Amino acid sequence: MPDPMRPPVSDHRTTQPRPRASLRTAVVWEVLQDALDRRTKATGRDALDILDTGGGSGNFAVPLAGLGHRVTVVDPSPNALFALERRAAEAGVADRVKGVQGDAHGLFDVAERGGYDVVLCHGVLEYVDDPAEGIRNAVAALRPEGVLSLLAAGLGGAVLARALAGHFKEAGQALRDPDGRWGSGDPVPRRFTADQLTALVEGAGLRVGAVHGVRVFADLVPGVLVDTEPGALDALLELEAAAAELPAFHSVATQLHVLGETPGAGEA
């Protein structure tokens, strides 16, 4: 998972830091926060129960706990869970973050079925044997009115990146491969198009509330430009946000974010 901002202290919209790493998470964070705001208003509760599948060291879980929510992180890596525990303690939110070892396939061995207002499924579908089963399990963990935040690797972004790097055969291979892989050395087992992800979400019984392209430009812009040109980071963040909602840019995004909602979940 990309590393997002440090945990917010009070108002997330004014305390969110602006390091270059925020380019990788700003769009997802804003969409997710809007969904959380709607759920808190609809439920009348200040704190929601959130399940973060594959949440690793708490890149999203710790900031969410910083907003007062209760977060359960399921991850197969004991090292990641150890880092999560340490990070939550450092942020002062250890009482609102619980880490358990498990995976999407055996999710309900360690998580409660139908027990969460929001489920995060970030960087998981690329690695599971059956993406449809992974989504079904995530949806089954939701309460009757809940929200799914799905983030997965985009096919078009990988093709474009390989082509711009001069690896034209690998770009063509990724384009033709059923899983979107550019070769045996590709560290990502599977990539998706926006249509594939929305079909998975709808097939699991949710309605698609929003689709966003993530890291449309960020991975293509030279780091030295962002780091040294005055105002470049803020301008690039604004550009990413503007392009994220436009379907024309979904096909070239490094990642795709889909917000799925159960009936009535989008109503305040």
Ligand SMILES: C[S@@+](CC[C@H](N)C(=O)[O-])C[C@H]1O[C@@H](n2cnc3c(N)ncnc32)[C@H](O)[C@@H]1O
Second form
Amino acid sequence: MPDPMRPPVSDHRTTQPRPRASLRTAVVWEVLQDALDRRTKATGRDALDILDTGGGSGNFAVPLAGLGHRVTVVDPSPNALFALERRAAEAGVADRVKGVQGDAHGLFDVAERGGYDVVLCHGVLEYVDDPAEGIRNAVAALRPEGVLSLLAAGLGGAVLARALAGHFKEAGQALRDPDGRWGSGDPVPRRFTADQLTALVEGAGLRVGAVHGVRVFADLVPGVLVDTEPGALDALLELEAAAAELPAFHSVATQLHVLGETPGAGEA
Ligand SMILES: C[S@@+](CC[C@H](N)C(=O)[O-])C[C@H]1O[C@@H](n2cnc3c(N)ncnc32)[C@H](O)[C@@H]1O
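Switching from the form predicted on its own: structure of the form predicted together with this ligand?
Time for the whole complex; same chain goes first.
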């Protein structure tokens, strides 16, 4: 039985079968875990203090606590926080996960300024009123040597997905829309290019450590192919990992991940 507390990245480093869900998260976990490893070495502490802004029901927070870190989740949704509490308890990490109701704009009403080694901002910038302020607050929550993990919806990935589904007008609309939305039925309020995200991170005073494209192919290939072809999932995961690093593929990725480092942290 795979240990449910192991984050998906572990599947790359063990012989355990990789769950299909790892296609959505493998690249981010790989980058994040390397950043955590560097921070634990640099600080000499095994347990880091992590803030997960808009952390929801704990997709990242609970596995991070499973690695021994202390995670504070700030999220405006009481339902998400309730689910987080339950998941953390089921995983046996309730003592290392704290959920607090709040949002990215009023972050310091509930979280400590300058109090965290790592801040996650995953899938949140799309929804906040002011992305620049959201990022500035996330950065202000970092210790002088800290790391920001930013994940947000990519503009080009949405255009490509609409076009390949035959929704050409919606694809064109997303391409022209300043927020990258394909129409009034689009559930995502805002999407970003890699340049926009790196500008936000640098504008908040961080150095960009790395940019990765996430889900370059995963959302475009028929699921049946991945599920039935022997070895297809592993091969696709390897392809995603290779493409993630190449700037040419960033413009068509479903999501973009930017690792930001405070000037001191990058030297560790
Ligand atoms: C797509 S979910 C991402 C959840 C989690 N970060 C993950 O990666 O699985 C977006 C989350 O952002 C939260 N959210 C929405 N507006 C927010 C805001 N202004 N500040 C902080 N979180 C917000 C939602 O409640 C939701 O939990």
